[in-house]
Each structure stands twice: as C-alpha cells, then as structure tokens.
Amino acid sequence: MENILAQAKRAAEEAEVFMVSAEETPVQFETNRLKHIQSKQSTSAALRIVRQGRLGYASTTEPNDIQNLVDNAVATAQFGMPPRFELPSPVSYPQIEVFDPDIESISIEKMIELGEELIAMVTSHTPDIVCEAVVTKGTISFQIINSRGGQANYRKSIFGLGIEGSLIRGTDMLFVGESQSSCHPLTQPKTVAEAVIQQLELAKNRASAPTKQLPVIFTPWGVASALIPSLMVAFNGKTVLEGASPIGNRLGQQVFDPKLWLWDDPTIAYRPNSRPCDDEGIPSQRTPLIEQGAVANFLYDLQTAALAHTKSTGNGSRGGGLPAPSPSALIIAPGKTTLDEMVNDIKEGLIIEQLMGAEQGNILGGDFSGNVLLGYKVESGKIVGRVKDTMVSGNVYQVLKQITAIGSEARWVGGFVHTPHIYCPSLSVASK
C-alpha cells in the first residue's frame, strides 16, 4: 500500500489507497443434501487521487501492478469531478469489536454438521419440504492510507447460517426461510430451525383475504422487504442533494408517527455491519435519522457532506466504485406492545412476513406494492392460516405517519436491519 501511495503522490496532489483482503468458505446444501464446499480468497485495491483539481479513480485485483493502477487513475482524472472535501488526517477510532478468532477454528466438518442438523430439524417437522441451506465463515481485512497521513486498518470475522424451504403440493407453493449472521461462530441452529417451523405451523391452514383496506402487522422480515428500501433512499445524502428525496427539505420536521425512532449504528460489537471507520477512514458513529417521528439527519460520505456544507456521518461505502453514502446498520427502536397483543386487537387483517417485488414501485416516492410471498390472515384476534394470491400496496410515508403499535421485541434481518413488528391501521389489499 505504501508503494502504491508513494507512486500516486508523484503523479497527483492527493492520493488515497483502500485495500480489502477476504477469505470466505461457504458450505452449500441443495435438495436437502450437501452440494458443494468452496473456499475463496480475494484481494482488491482502489486508488483515489486528486490531480489538477479533479478526482481520478481506479481499482484492481492485482495490487502488485502498481504502475497500471496509477496510470488508470490519472487517465480518469481528466474526466473527474472536482473534490469538495479533504482526505482525513490522522485521527483516533472507536474500539469496535468485530473479530472473533474462534471462527477460523470452525472446521469444514463442523459446518457440514450444522447444515445437516438444520435441515434435519426442519424436515423432521415437514418431511416433504425441499430445503436449500448455507453455512458460511469468512474473515475480511480492511486497510486505508492517504497522503495526509490518515490511516486505518481492522479485521472482521463473519459467520452465517441460513435456510430456505419450498413445499409444493399441486398448484400450492409455500416458501419459508430464516437466517442469522454474527461476528461470532453460530453453533446452535435450533433458533433458525424453530423460526422456520413456526412459519410452517402458521401456514398449515389456508385462509382467504378480501379486497379492501385492512389493518396489517409487518413482521421484522416484512418491515425489511416492504418499508426499508424507500427509507434507505430517502435518508441518503446523495438523493437529498439531487433534490429527489421526499424528506430532503424536512429536516427537523414531523414526518412520521411520534412513536417511530430510527438510527444508523455501526458501533455495536460483533455485528457483521459494524466497523471502527467507514471506507474513507472517517470514525464510525451512531447517527439518529428519525427521533419521535421527526427527521433528524441524513447519511453522508465526504463528498456529499462537503456539497451539503456539513460533516460526513461516516457512511462512505465502496460498492466497486467511488465512495457513496450508504447505511451500515439501520435500527428501529422497539415499542411496548407484544405480537400477541397486536393480533388480539385485530378483527380482520393480515400479518406480512415476506413481500415479493415491493421494490418495483416508485421507491423515491415511497410507494410499494407486491405479492404476499408469505403472510397470514387474522380473524377475531387469532391467526387462522396463510393467504394466497394476495397483493398489498401502500406508501411508506402514509404507513409510518400513523402507526397503531410498535412491537416490544426486535430482531436482526439480513445482518443490517434491526427492527420490531410494526402494526399499521390500514393498507390496500387485493385478492384473486
């Protein structure tokens, strides 16, 4: 990295090198059996320079080919945008624990055993279910160094356990699934299996949904699939700068229900999306986004923060190109109502576990609509069965403006969203 930086400094006024080395071992199961085991190693380097007042950028998976990397960055600089920011000087970072050496000592045999155990628990409940599962372990090393003396490096461990099951009986197709991830080894598949078994139990009976406005409970998975995508776009500093965010000019204003609190927090120990700094070397912090229903902040990287005349929130993320603002771990504060209390309150309504195609709506405007991939009908305070051929549609800002209740228990979904159940008074439901 020092050699790349030294050579880049000879060709440019400012330079920054970002390097990621990853090692991953996924153990995959298909149709209830072990399919394949694969170990993957990768190293990539990205160089960002400021040359003649413009940004240049190049990346490579061959970090030793320094000259080519620098030449490519120089070549792109003539077309680059002017930088509005300064690269960070040396700074201290919070101590965020994200590495557990025990993950490296988990053997392939143990991972196979975990996957087989997970599938066995689910198939013992429903023998004709067809399952796909994956058990993954990995370690990732991050390093950043720049021409102003700023530097950061940390190592992260990741372990994941997930299963998806499909049950096909004639024309009836049922899809269930659950996953967990951590920076610690996950050696107890029982929690994941029990969640899938509960889905299978609730889906045993069939129920029909009417075509009308109904109260709806979004489970954590339902919140993640229906509501989170629009919020991620709305709070992105780049969208705000472009004038495309519906809440971009509503800072400090009440937009959502006062019960709603949302923040971004990459400082929680041993979570896969936690880190001591972002991909530009800015220290990690907890950033409030919604406080008592009011818009509190937006998420920025260095460039968008400078253009917005504010400071980076430590959300610079590299998805294969120049850094851009991105959430790390979105957290919705739990409320005081249990799921049972929510269900008991409903005379007729739905519980939405998974919505398919929700992102096909106008995400910028907050609209969502999709097929209920997995959802249940509630009648007179009881879950009576699974709904089929049912669509729901709504607008995130309308749904979250008036919330009947927020669940008292929250859980992680996909490693980057931590949310409770959310109970909404009315949503448009259409059924065949």
Given for the second form:
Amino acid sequence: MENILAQAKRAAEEAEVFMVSAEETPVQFETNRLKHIQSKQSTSAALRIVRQGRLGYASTTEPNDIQNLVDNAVATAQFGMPPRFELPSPVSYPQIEVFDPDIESISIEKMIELGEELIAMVTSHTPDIVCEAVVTKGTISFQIINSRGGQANYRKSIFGLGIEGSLIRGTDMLFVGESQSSCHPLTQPKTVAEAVIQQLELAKNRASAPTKQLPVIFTPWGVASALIPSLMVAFNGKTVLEGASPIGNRLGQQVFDPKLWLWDDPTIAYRPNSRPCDDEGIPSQRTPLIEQGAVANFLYDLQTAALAHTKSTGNGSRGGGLPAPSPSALIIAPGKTTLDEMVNDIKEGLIIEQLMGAEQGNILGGDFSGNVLLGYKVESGKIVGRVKDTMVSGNVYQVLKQITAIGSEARWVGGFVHTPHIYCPSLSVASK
Amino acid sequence: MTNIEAIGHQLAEAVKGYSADYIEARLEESQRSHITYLGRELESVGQATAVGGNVRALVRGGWGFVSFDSLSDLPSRIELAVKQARLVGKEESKLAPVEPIVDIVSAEIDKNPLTMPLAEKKQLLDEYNALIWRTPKLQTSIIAYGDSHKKVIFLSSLGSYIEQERSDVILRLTAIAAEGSEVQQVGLSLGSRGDFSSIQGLHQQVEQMAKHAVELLSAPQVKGGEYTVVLDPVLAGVFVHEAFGHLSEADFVYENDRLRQIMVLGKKFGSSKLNIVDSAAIPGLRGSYKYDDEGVPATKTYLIKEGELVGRLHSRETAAKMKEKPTGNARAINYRYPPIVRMTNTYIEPGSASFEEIIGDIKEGVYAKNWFGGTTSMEMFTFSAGEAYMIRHGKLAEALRPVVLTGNVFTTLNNIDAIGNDLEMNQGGGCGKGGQAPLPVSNGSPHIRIRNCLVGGR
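Please could you give me the other form, the form predicted together with its partner chain, since above is the form predicted on its own?
Everything in the complex follows now, all chains and molecules, and the chain you saw is the first one.
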C-alpha cells in the first residue's frame, strides 16, 4: 500500500489509497435444506490522485500491479473535476467497536446447525412452507493512507441470519421473511423465527381492501421499503447541492411532523454499518437530520461539502468509484404509542409490512406507489387478515407532515435502518 | 495483468484429480471505465481492472463454491470447494448431460470500447449535456456512462475449456426539473454489446427527455384504479421480463412441488395470440452469448406459445431434476458468484395490430411508455413507466405523472387482448436476482394492450 502511495506521489501532487480485503462465508439453504456453502475472498485497491489540479481515479483487484493502477488514474486525471477539498491530515478517531473475534470461532458446522434450527422452527409452525435461508459470517479490513499523512485502518466482523418463506395454495402465494445482522455472532435463531411466525399468523385469513383513502400503519419493514428511499435521496448533500432535494433550501424549517426525529449514526457499537471513520478517513459522527420535525443537516463527503461551503459529516462512501455521500445507519426515534394502541384507534385501515416497487416511482419528489406484498387489514380495532391485489400510493412529504402516532418500540431492519412503527392518517389505496 | 490463459490450462488438468461428482472453474479478467456528469459538470471519471476466479464443486447433490481475487495456491481453493460440497451433499448429484466443449470465442462482433480514447467518449457526453441544459426550468441532470470488456475462461472436470470475450456499453441520462417543492425526472437508458455508435446520434431524444421532465411539473397524477393500459415496446419488454420471465426461471420451481403444479407445461396463461421467447442465441444483443457459465450452448426457448406454457429456463441441475432439456441459461454476473438461472433476451413476438388499432376503441385508458423499474414476487409484479398519457376516445390526451402498474401474473397475461406489429428490443436494462445485479439483458415487445390493469395514483 505504501508502495502504491509512493509511486502515485511521483506522478501526482496528491494521492490517496483505499484498500478493502474481505473473507465471507455464506451457508445457503434451499427448499428447507442445506444446498450450498460458499467462501469468498476479495481484495481491492482504489487510488485517487490530484494531478495538474484535477482528480483521477482507478481501482484494481491486483494491488501488486502498481504501474497499471497509477497509469489508469493518471489517464483519467486529464478530464477529472478539480478537487475543492484537502485530503485529511492525521486525526484521532473515536473508539467504535465493530470487530468481535468470536465470529472466527463459529464453525461451518455450527452455521449449518443454526440454519437448520431456524428452518425447523418455521416449518414446525407451518409444515407446507418452503424456506430459503442464509447464515453468513465475514470479516472485512479497511485501510486508507494519503499523501498528507492521514491514515486509518480497522477491521469489522459481520454475522447475518435470514430466512424467506413462501406458502403456495393454488395460485395464491404468500411471502414472509426476516433477517438480522450484527458484528457479534447471532446464535439465537428464535428471534428471527418468531418474527416470521407472527407474519404467518397475521396472514392466515384473507381480507379485502376498498379503493379509497385509508389510515395506514407502516411497520418497521414498511417504513424501510416505502419511506426511507426518498429520505435517503433528499438528505444526500449532493442532491441538495444540485437543487434537486425538495427540502434542500429548508434547513432549520419545520417540514415534518414535530414528533419526527431522524439521525445518521455510524457510532453504535457492533452494528454492521458502524465504523470509526468513513471511506475518506473522516472521523465518524452522529448527524441529526430531522429534529422535532425540522430539517437539521444534510449528509456530506469531502468534495460535496467543499462545493456546498460546509464540512464533511463523515459520510463519504465508495461504491465502485469516487466517494459520494451516503447514510451509514438511519435512526428514527421511537414515540409513545404501542402498536396495539394504534390498531385500536383504526376503524378501517391497513398495516403495511412490505410494499413492492415503492422505490420505482419519482423518489426525488417523494412519491411512492407500490403493491402490498405483505400487509394486513384492520377493522374496528382488530387485525382481520392479509390484503392482496392492493396498491398504496402517497408522497413522503405529505405522509410525514402529519403523523398520527409513532411507535414506542424501534428495531433494526435491513441492517441499516432502526425505526418504530409509523401511523399515518390517510393514504390512497387502490384495489381490485 | 496476470495471464489467465496459462493458469487456465494448469487448472484444467488440476480439476480432474479430485473425488467429486463434478468440478468447474472460471477465470476472468476485466477492464471497466466510467464517466459521470452531475449537473453541468463532469463529476467522476475512472478506470478499473479486475482479475479473479472461482471453483465450484458438486458432491452428492451438495455444492461448494470458492471465489478469489488472488490466483495463488489454486489447489487449496479446489480442495476447499470439494470439502464444502461434501459437507452439504447427502443425496445423488443430478446434472443434465452435456458434451464437453473446447472453443475459443473471440469478441469478433463486439468492439472493445475500452480502446477508444476517453476524450472521444467525453465529447459525445458533452454534446448531450449541452442539449439537456438548453431546456428552461431544468434543475439538474445526471449522465452515467459505463463500458467494460472481459474475457472469461470456463473449464470443467468433463473436459470443457471455453474462452469467451464480451464488451458492454451502457448510458443512462436523467433530466430533473424542479419548481418550488415539486421535483420531476425523466430518464433514458441505452446499451449495446460494446458498439459505441449505438449511443451516438440521440440528440433529438435527449432534448425531448429534458423537455418532458419540465412538462411533468404541471402534469396531473392519474387517479388510482383499474384501466385499460397500452404499453410501448420498451415498457412491455420490462413487463414480460417481470411478469412472466422470472416465473419461468426453473430454479424457483424445480424443488417446489406446489410451484411445479402451477407451472405445469401446457397450462394456459394467455390468448392464442401470445408468444413469449427467451433467446441468448440471437447474436449481438446484450443478453447474447454462445455458451452460458456452465459451458452449455445458448438456445432459443419458447416460454409461451399460442398462450400455453411450453418451456422454461434451465441450468444443468434444474433441467436434470425436472427431466427437461438444458437451455443454457445459467449465468453469473462475475467470478465472485456462482451461475444461477437467468434470462437473456426476452420478448413477446409481434402480432398484427397497428398502434392506431390498439388505442382506437379505448374510451378512457392509460398509455404508459419508457422504463423506470420493475420487480416481481412471482405471483405479483410491479413495473413503472417513465412517461404516461391518458387515452381518451381513442386518442392520446394529456401527459400524466409517471405511473406504477401492478398485476397478478395468472390474470394479467390473460388480459392482453391486442399485440402490435412493431417489435423493438430495449438494450438499456439490467436484471437483479440473488444479489447479482445488474446483469446485462435485453427485453422487447411490440405495443400491447392490457385490460383491467391496476394503476397506482392519488
């Protein structure tokens, strides 16, 4: 790595090397039984340079082929954007625990056992369900060095436990699923199985939805599938800088319901999306995004922050090219209302667990529209069954402007969102 | 860059010496470049190279798979794959028989876009961006250009040794218009097998796209409900991919008795006018190849013929377990993944209706155009249009906000009651499945009309 930096410095004014090495072992189950064990090793090095005042970028899986990497970066630098930022000098990083050595002591046999237990719990509840499951463990190491002496490195462990079940009766299909992840080994499949069993219970009966405006409760998974995609784009500093965020010029203003609090937090110990620094070596911080319904901040990497005349929030993230702003983990603060209280409050309404296709609309404008893949009908304060062939449409900014209640219990969904239930007074529902 | 041919020849010998029912390996070297614009400025330009490989082993029906960037100590990788497969395997290995193939497929039909100077690519993108920015009220734009060239060596314990090269070009343009807190966007996606000229000369389309984004600011949103919907060839291609293509992938079906009953050959899905095909054997499209990633020759597969289910897409394992012929549809996005059953070039065959005939007798309906996205859960699917218009009394009327359409595969295909004569293949899409995305595919269709289609709206 030092050699790459040294050689790059001979061709460029500034240089930064970012290296990731990972080992991952997914154990996969299909049709309720063990099917596939994989082992994946990967190494990649990315080089960012400033040459004659312009940014160049190249990456490789062969870090020893230094000349090729440097040449590729130099070739792109004749067209690159001028950097508006300085690479970070040496800084101290917060102590954030993201590596648990216990991961390494979990054997493949133990992972097989966990997957089998998980499937057995679900199939003993519903014998004719067909499950796919995956138990994954992995370790990733990150290293950054730059020509200003900045350097960072850390190691992360990841463990995941997930299951998806399909229940087919005639041409009627029901899909249920749950997944959990942590930097610790997850050795209690029961909590995952229980979530799936609860879905199966609620979906036992069928109910029909009318075509009209109805109150809707989004479960944590529902919040993640319907509402989060728009918020992620809107709070991205790059969207704001381009003037394409509907809330970009409303910093400090009340845009959402005063009950709503949202922040980005990469500092929570042993969470897979936590880290001591971002992919540019900027120390991690907790960044408030919505405080009491008011827009508090946007998320920035170095370049976007410089162009916007502000500071990086430590959200520089690499997805195969130059760093760009991206949330680490989005947290919505829990409220005061239990799920039972929300349900009791509804005369006729829906609970949305999975909205399929919600991210395909105009998410920049906050519009979402999707098929209720998993959702339930509420009648006179009771959950009466599953709804199908139903579309729910709305706009995130309208929905979150007036929230009836926020749930008192929050949970992790999809590894990077921690949210309670959100209860909204009225959404457009269309059904066959 | 490491010479993968030399390693390939060593590996071809090595895979024969293990006690497994079957072993295969892939080695891959690739180069990619990308140029992106955000707003008026070129934002990012970069080049990447990758070299790596994998070994997959089958023992008593269980699979082990090992992928790696480091090409040293390959015997230990093979051993690990075999050991993993042995941990899994408890039954009998079943793979449809194929002849061992030794072949070198050079990228003759492909042009390598990586050899073209970055400056020439930038020149074209600059022209498009200038056109976008001539549009008043435009807020911002995104242009994402990417190209790649790769060489893949496939070898197996059966004695197959296949070298294939392919190139890929993709261009996505998005124009974003804003006014107050209203934000609207319109996109355009194009692609080809490495031929840069396929993305040249689109100036008029690009200008139209930017204008449409601005028009949408004042467009109404459709009222949610059931409509007669007419899809243009691009969107109908996405529809056939989502609504039916995924359901015909045999890996969803082969070990699931209930699904096998639903997807029994001969089952009626649509009217006798409906024919759906998947074919990697058509040369020159983004989903085309000579051999799949299990070394099986590509075929043309009818999925639906005259409304009836007549075929499905297979890997060697799904074909053997369903006692059907392999179709050469096992694909991996790159060497970090095992091959799984995927679509290639999927399309509805053309019928005889003209566009005027299709919309002529619609009193109130929706004309949905252009691809935005799509997804499926097998039974249910959604797909979204980049553009939409009301149809009133047989004529196109006012522009609408983009719409999301949804349906149930077991009823919606039956509701297709008109098929146009104007088949077009769309090369701008990518498909995701099992964490492998975006896989180059193409979709196509003529204009089609669907009765009673559920449209989301206010």
